[in-house]
Structures are given as C-alpha cells and as structure tokens.
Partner chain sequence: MRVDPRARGAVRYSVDADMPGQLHAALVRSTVAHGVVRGIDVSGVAPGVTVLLPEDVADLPLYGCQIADQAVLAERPRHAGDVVAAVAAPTPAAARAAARAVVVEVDELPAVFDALDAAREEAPLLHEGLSVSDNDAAYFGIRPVAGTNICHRFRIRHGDVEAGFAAADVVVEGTFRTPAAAHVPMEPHATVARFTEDGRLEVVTGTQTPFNMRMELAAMFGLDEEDVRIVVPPMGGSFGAKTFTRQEGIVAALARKTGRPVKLVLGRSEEFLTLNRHPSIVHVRLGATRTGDLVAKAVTCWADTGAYADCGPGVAQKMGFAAPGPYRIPNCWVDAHAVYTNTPPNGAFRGYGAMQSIWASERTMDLLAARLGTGPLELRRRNLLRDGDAYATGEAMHGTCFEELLDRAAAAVGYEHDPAGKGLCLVMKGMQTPSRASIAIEREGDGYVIRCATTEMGQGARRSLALLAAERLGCRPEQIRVPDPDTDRVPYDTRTTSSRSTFMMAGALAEACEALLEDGRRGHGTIVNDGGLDPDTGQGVASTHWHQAAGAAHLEVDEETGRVRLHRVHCAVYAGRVVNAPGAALQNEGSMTMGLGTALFESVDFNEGQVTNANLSDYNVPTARDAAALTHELVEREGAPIHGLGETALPPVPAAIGNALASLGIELYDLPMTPERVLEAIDRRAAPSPEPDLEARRR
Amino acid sequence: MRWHAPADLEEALLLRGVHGEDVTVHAGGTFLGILMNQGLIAPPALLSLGRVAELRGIEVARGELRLGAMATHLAVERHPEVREGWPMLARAFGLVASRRVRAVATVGGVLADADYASDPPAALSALGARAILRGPGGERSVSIEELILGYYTTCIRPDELLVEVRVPPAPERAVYRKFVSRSSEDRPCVTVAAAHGAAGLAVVVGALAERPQRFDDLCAAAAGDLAAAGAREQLAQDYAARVEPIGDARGSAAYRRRVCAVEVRRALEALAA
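Could the structure of this chain by itself be given in the form predicted alone?
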C-alpha cells in the first residue's frame, strides 16, 4: 500500500487530482481502520491529511462557525466559541463514542464516510451547515442533504477534498438527543436534532436509515404550534410514520420507528420549554 502524506493543502489537492479513485483519503482513520481490519476494503493507496495544518482550524467569522475538515471531535466539543454559540453542536460531538475516539475522529472524516450510525450529520443538518468541497474545478458548497447520498456514499468527486464545514449563526433554540440501545459508548440507535429560530423549525432524525431524515413540509405545518402538546405529539407521529428505518444489531425497523416518535416528541418538548 502506498502512503501519501502531503505537507499542505495545495499538495493534498494536487495528489487527489492526480490519483483520483486510486487513492483513499485518510483523515482521522477511526472508521477507515475498522473497514480495513475487517477486510471490507483494501485501498491501494492512502492520502493522509494529518500534516495539513490549514484543515485543523475552528473559528467564527461574521457570525458563521467554520470547522476545518481535520478538526477533531474533541476539539469541537471543547472549543469555547462552539460551546457558547452552538452548544447543541458541542453536545452532539461530545456524545460520540469515547474520549479516545473523539481525540482522533475528524469533522471531515465523519461526513466523508457517510456512516449512517454517527452523531454529527443530523446535528449539522438541523443547523443548516454546508460542506465546502475543493478540487481542480474550484470550490463548491453543498448542504448535508446534498453531500450524503446513501450508505457510505457522498457527492464528493474523485478529484475533490472536503476542506471545511460552515455553520450559520445558531438558532434561538436547538437540542440534540441520542438514544442508544446498548452501552453508553455505543453508536446510536436513533438520534434527533431539532432547531427553532428565524429560519423556522428543523427536525432531523439520524442513525435509523441510510442518511439523515428531515421532512421540512411537516415542520413548516407545525412550526407555530410547538407550545401545544397535541401538535408536538402529532408531528412526532408524522415523523415516525414517514421515516424508512432499517433493522440492525441496535434495533429492528419497528423498534426504531417507535423510538423515533418518542425522541422527536421529547426534542420538541425541549424546544418549547
């Protein structure tokens, strides 16, 4: 296996453009390592971004949060500006696995892997985050819904790198809930990220299907009625009816559907409190 370790972003983009699909990007490596150890993939070459300092930054610019693709989960969880301005996001990253995993796993890695059973995608989607992709054709910005196409599949082209995630100013209220059916460090069975502000209501359900599930039409119809318990219950039931859950070791499809209804309702209660 060939190992490429560029010293800066320019070199990384050059190597990505030259090798394309013949090279697999190595960010944190927490999920990639599992796949390789289990023999599910055997990439001929790895492109490590570990030395690319430009991708590690976390900053707030003009009210927008900017997360470098190589910023670790632990760095996001502990960053004072994230904790103050986007506490829901800090919570979502802080609930991932264990501290050892969070110290290595990266923002770009968790999105580029498109692993359905991960915490951050749903939270980022609810907050209206966009991923910045860069390649020979320049830079493009895509929503989390546009980025994640299905199981371990994204819209990232073979000659592109995910370089940054940009999160708009935080809404007035936001909450993240994670339900695990086994140990507290296990990957989630169902997650719910909900946000309510000037842009309206957003509810995103994760970890129960191939990609985060959000139904903006349901949210738009219920946005003005969050104070009413009946409206919250109805929206929760509508979400549970529309999701298309899978079954795996963490729960059957039917079980996940029931959990979805409960967790959406609880998230909405937290928003309305």
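Shifts are known only where both forms have a C-alpha. Note that the rigid core is defined as the largest set of C-alphas that superpose within 1.5 Å between two forms. Positions refer to the first chain, counted from 1. Quick caveat, the model's predicted, so the values are computed rather than measured. Compared with the form predicted in complex with its partner chain:
In sequence order, the one region between the two forms where at least three consecutive C-alphas each move 2 angstroms or more after rigid core superposition is 183-186.
To complete the pair, please output the form predicted in complex with its partner chain; the form predicted alone was given just before.
Only a single chain is listed, so you will not see partners or other molecules.
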C-alpha cells in the first residue's frame, strides 16, 4: 500500500489528478480504518490530506461559515464562532461517536463517506450548506442533496477533492434531534435537523434511509403556520408518509416511520417555541 502525504493542496490535487481512482483519499481515516480492519477494502494507495494545513481552517467570512475539509469534528464543535453563530451545527458535530473519533474525523470525510447514520450531513443540509469540490477543471459548488447520492455514494469525481464546506448565515431558529433506540451511545435510529428563517423552513430526516430525507415541497406548504399544532402534526405525518425507511438492528422500517412522525413534530415544536 502506497502512502502519499502531500504537503499542500496543490500537490494533493496533482496527485489526485494523476492517480484518480487508484488512490483512496485519507482524511481522518476513522471510516477507512473500520473498512480496512474488517477486510472490506485493501486500497493499493492512500492519499493522505493530513499535512495539508490550508484545509484545516474554520472561519467566518461575510456572515458565511467556511469549514475546511480537514477541520475535525472536535474543532467544529468547540469553535467559538460556530458555537455562537451555528449552535445547531456545533451540537450535531458534538454528538458524533466519541471524543476520540471526533478528534480525528473530519468535515470532508463525513460528507465524502456518506454514511447514512452520521449526524452532520442532515444538519448541514438543513442549514443549506454547500460543498466545494475542486478538480483539474476548477471548482464547483454542490448542495448536500446533490453531493450524497445514496449509501456511501457521492457525486465527487475521481479527480476531485472536497476542499471546503460553506454554510450560509444561520437561520433564526434551528434544532437537531437524535433518537437512539438502544444504548445511550448507539448510532441514531432517526435524526431530525430543522431550520426556520428567511430562507424558509427546512426539515431533514437522517439515519432512517440511505441518504438524508428532505421534502422542500412539504415544508414550503407548511412554513407559514408552524405556530399551529395541527399544521406541525400534519407536516410530521406527511414526512412520515413520504420517507422510505430502512430496517436494521436499531428498528424496523415501520417503527422508524412512526418515530419519524414523532421526532419531526417535536423538532417543529422546538422551532415554534
């Protein structure tokens, strides 16, 4: 197994461009480590971004939050400006796994892995975040919904790197709920990220399907009347009817659908409170 550890982004992009699918991008490595330990993958070469300092930044520019792809979960969770301006996002990153994993796992990694039970994708989606993908042809910006296509599948091309995530100014209200069905440290059974502000209402349900579930048409129809309990309940029921849940050790599809209705309603109540 070859280990490429470029010192800057330019070199990293060059290597990525040259090797394409023959190298596996290694950010924090927590997800790849699991796959390698279980013998599920044996990549011939790893392209480590560990030395690329310019990808580690977290900054606020013109009201927009910019998270470098190599910023760790712990860094996001603890960053004063994130906590101040995007508390829901800080919370979602802080709920991932353990501190040991959060100290290593990165913003770019969690999006590029597209694991269905991770917390950040749904939270970022609800906040309208966009991922910046850079390749030989330049840069493009994609929404989280465009980025994550399905189980562990993204739209990132073999010669591209996810370099940054940009989060627009935070909405007036945002909430993140994580429902676990077994031990308190279990991966989620159902999560709900919801935001309400100038951009309207966004509700994203995570962990219950192969990718975050977001139905803007339902939200647009309901956005006006979140103050009414009946409207909140209706939207929650509509979400539950629309999602296509999976079943696993954390709950059957039918159970997840029920919990989806409950958790979406509770998230909406929190937004309205």
